[in-house]
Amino acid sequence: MPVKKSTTKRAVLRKKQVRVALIGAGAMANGVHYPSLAEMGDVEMTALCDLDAKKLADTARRFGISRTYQDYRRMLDTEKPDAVYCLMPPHHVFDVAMDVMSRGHHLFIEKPPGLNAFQNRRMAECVARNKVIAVCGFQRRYVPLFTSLRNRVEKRGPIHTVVVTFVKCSYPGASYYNGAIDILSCDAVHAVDTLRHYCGGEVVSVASDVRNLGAEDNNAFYAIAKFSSGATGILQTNWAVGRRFFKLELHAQGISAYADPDDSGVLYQDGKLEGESFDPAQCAGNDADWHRWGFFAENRHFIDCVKGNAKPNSSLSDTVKTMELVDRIYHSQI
């Protein structure tokens, strides 16, 4: 059966509201993405699809979505949205994402962008072939605390060192979704992408240490990567520690920034012991989790790219490089 092409125009979307159809009524959708979209006056949450009838009804009620479906294809054929959110486990995303883009709809997916670099490349090719805009939700790129500190550091000069630490207390498990995908590709990939984004340039070389710490499979990943920008990136991810942290360090000549969106940010300059404090909520202009952690900013970026027919920051063509760096970490062990 041939796929029906959307009539959505690929030129600049001039109408006031972007009509968005939503696939998925899970925790991330309800917790951060749909609350972000609900705050935007130029977004219409047109329809919602989920296989779970209770989740579908509860989410539709919460966000005032009147039209619900349990078949996303029927939803797209009926609603003809400008853009589609596909928020589901990573081992279910590929087929749906390829179908959505082949129909001519713009697309937002959560991380990771496929199970591996191969799937990510196939999706990126689909983006180009159908001339759509597609974003992967690597929201650490958009954390207001991180971007505020980056701007201050780069005023002094180019960043020469980036340190990303992402740790959790989650053992003996060493995979997600009953073994469908590994820790580094599924969740710790956030740290890999953050390292790439804030170092800038292309990966030149990688040395890594991949470990199994009392788990079923590898659950600790350390790497040092050299980038064409001149920056060195240091990655520390470990799922066998005392508690969860996600922290970013940015260093340039005579200036250093340390940031944790769950706590605070501090900027140090010229050897002085006293630093300048940054409050995550003040940087975001809002204390809600989806603002402090960058979800609102990434969703706003996606909607703006759809309206302006602009290439997004975390495009599916760019995130291929993140998934390739995941591969290099596995294959560059010291």
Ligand SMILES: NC(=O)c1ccc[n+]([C@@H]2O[C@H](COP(=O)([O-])OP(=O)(O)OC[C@H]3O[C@@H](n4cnc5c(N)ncnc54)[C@H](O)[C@@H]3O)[C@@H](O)[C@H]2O)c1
The other form holds:
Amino acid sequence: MPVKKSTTKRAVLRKKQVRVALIGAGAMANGVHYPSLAEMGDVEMTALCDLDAKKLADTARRFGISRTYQDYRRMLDTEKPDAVYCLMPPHHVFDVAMDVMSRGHHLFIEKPPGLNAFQNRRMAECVARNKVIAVCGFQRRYVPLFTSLRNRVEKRGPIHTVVVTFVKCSYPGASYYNGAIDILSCDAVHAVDTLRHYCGGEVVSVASDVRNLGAEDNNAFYAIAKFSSGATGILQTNWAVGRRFFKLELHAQGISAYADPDDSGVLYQDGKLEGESFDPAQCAGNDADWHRWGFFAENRHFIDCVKGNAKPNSSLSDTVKTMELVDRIYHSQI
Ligand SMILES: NC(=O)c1ccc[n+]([C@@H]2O[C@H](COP(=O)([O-])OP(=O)(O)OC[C@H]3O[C@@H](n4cnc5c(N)ncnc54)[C@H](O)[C@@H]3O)[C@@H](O)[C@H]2O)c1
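Switch over from the form predicted alone to the form predicted together with this ligand, please.
To see the whole picture, the full complex is given below, headed by that same chain.
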């Protein structure tokens, strides 16, 4: 993904190696982010922190990190890293993220960017105050299959319709983290962000249907949104179906793309029934999950932005608009 030059006065990082301190030794850290960083020759995984001694030791051993801490403040005071990864539960991330940025470190956090738009806005203000680069991990923006198909569709003309389908079988599941955060803000937010990203422009208007299908909390969210780009976005999320899928459709005049990074992508043109197939691993250049699902690309983008003092995609300022769209989905029910 190309990086845009930032207008702030931060200095370009002249060192070859970016020194990264890591908070969190949990599932996302071990599953996708640290494997991505470990593949980068210009990243030094300097130190690791977790409250849980076993996870800390296991993860440090796996990635060859010799400096470990159970207090992230001590880690930052001692190591003085260029950037910090903060991969923690969403209801604990706000205080740590604000502190990390206030100390002047660049920051990567996972989705959601705070519990709600309010917290995200406060974090975005902290980014601006401290002139740091801060990215939220909405990896669907970076999925190589999606970006390859988008490039092909946009060659024919502007995208007029985007359909995002994100469904799961967690019926009769309820909200996340023992009720700390709702399904739409915590997880279905991936689909909301994907809709915004591929529609482009600003949200003009929204109509929605929010349902509770036999669960403790709302677990199905449908929306149609008009964007200033001229695109219409259709969101279908539901946690009470038969199995998990994440699918993206992109349509422009005479051309349509249907994509699922766990399966394949197909491009159809001019009414022909035969499509052109796209292989997710081939688009990514690698079959590992963290490549196919865009994690490697989003981490690479963050590191490139830190090195080049560039304005990131999925910055904490941009994701405020995603969290605001979540609010609008709740408040625009038909
Ligand atoms: N992008 C995606 O597709 C995706 C998928 C799942 C989860 N997530 C997000 O990733 C984030 C992390 O989720 P996870 O599943 O990896 O969580 P996890 O519970 O597996 O790991 C979190 C780790 O943070 C540690 N921790 C908590 N507070 C700490 C503190 N103050 N200092 C040091 N360590 C601390 C915990 O001990 C734990 O090891 C969440 O925000 C979640 O929403 C994203």
